[in-house]
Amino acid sequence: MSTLDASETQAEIDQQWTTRSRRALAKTFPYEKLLPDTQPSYLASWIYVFGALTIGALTMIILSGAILSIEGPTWWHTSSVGLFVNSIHLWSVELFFFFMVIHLWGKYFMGAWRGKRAMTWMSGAITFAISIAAGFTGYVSQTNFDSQWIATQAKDGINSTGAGAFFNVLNFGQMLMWHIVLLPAAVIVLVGIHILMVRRRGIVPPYADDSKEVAS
């Protein structure tokens, strides 16, 4: 192959969408940022632990929820094993929200949106909002008196906003699908995006200590 043919072939390769996508991805998320060898010293703060704990609780929610989905929504009423798995699912959700709220408020007071990190902060806040909807649809999918009471109490409030035309809390099948398919998928995708953004921009540094500057 001549030099001209080789250059033309390389030019064609450079124009392929897979080549452009790979290069753009490598530029946006270089390996040294995705898997860094070192981290700044201020990462030792306990507030960052709650972000990792939130991901751990989400993992347990997904695993226990998958088992409950396979066995069916009424399995935990008739089986001690089902009751145990459902309890793990419930407490994982409780811990998930507990860790997420601490992480969210901690990062709020640390100004986590500084240094071009606004999208990182927004992705976390949106994930929290969607998680509330996921938790609500889970409560109305329990197939017990509690779920019926919650659904009937929420019906009028949701209908008053006009959302009842698309989000019928008295429709068990619709609520179950929202809970086990759509909302979990959205949470998982947003958490993945959030982690990638944290890797790309890095951990937000602490506020500067103005008192030291004044003293000096």
Given for the second form:
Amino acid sequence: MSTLDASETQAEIDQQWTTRSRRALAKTFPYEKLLPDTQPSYLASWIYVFGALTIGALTMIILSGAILSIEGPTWWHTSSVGLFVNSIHLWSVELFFFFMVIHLWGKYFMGAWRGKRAMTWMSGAITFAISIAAGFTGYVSQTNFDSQWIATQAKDGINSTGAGAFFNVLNFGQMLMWHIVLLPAAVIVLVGIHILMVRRRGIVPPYADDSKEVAS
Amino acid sequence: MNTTRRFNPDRDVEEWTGATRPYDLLKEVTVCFLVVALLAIGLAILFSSPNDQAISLRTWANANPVDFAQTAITELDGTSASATYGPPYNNTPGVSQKLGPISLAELMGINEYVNPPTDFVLRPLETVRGDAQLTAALTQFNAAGTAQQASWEHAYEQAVSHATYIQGSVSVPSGPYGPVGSMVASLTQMAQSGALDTSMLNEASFFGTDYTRSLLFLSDGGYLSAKADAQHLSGDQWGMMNEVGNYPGQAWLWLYTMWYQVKPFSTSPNADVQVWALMMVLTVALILVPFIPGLRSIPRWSKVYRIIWREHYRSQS
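Now the other one: the form predicted together with the partner chain, given that the block above is the form predicted on its own.
The complete assembly is shown below, putting the previous chain first.
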């Protein structure tokens, strides 16, 4: 094995996946963008709070869900503490969707996809759709009358699409796994991507009234 | 290569180079979390959460044994909704919903094979030991030909439609239904004792988390749907977005639920697959709003943004 000189060493370091990834990340997400201390002066409306409120509700859902998972899916039927934690979980979900829908409408009326922000919008819309699936699997995992009824009714819609061949809403074990592992993981990853995109591109500027030529 | 294109106000922006203002991102996120935490805890203290106990086959058979017996015979004779469901449970041809000429359920095939005569009736009854009358009835039934079995089942189905519940047992008018009366009576007793719940859940192994068969059996009867109807949870009551009592349910499903209330979906035999197809198209449209002419222009036309950025426009004027 030969000894590398300094320039060869640096050349090898420059080619490393790790080095190149770090440099790309530092270029795309400098700290000033990730954790900004100023924002454009037009960011002055309560509508901007609903994104952060949605993340707050998601955090509460994850925390309360994690506590529920400690004692298992039927704990809350037999324990007053469990019932209380389940109630926090339920209301966090209601708040999550309430805030998220207002956030979505707010961003729609801001035209928040403008200026190369289409992926930001798309990641948010996909998160909304996946969240509905996450909420649904929670409703059919309650192990009570509600979950029985919702599962037996929902099966017809899902089976009609052919998805029933791999997604059986009457299988409690399968639904619980989707609810506590697969779908939350998808939501968390998508929200992470969404936030990074918001930080990268920044908040969309207001509509201008004039028309002009732009570079592309 | 740098090309130019015309500025499209629905796609392009002139990035901001104007004034900025102090903004504490972490403080905002923390305060928002605390506000949501207080709201969720407050709502939980005030309203708790709904929790109507699950219905078991035992609950059903004790609360309405006539309905149970009437359902059980449809499982045995293969006329229940589950027995004639088609994919993904069984291969009844031509019953799956179609989107145009295509049945997606048939394309995907059977995943969870369910055979109600065997799974819901015969196999559970065969687990009973020490009941000579039932053993004889099963022997007689299994030895008979298909036509004879169908004749007994038909006769019992006619008779049980006039059944009453008297002094702890289902009283069925007499008729030429051979051993089927004893079999259904035994299945009803088995359900009333709770043994049927255990039998159906533990078919595969000691541990069980798949309630497909139990839920299909329950949903074939009238007891589950009657309770749901009383709780305004039926499909024609916007049931998918409702919750028991006065609790908010999955309100975000309002659009999905709405289609079931209006024509042509409310009267279509293919309503489920049609509504799902429509919702998939709308979901894709939502995701692709930035690229859909017209849809992406509505915000600019509506000028709602002038309310959101009113301070900005005031400072510009």
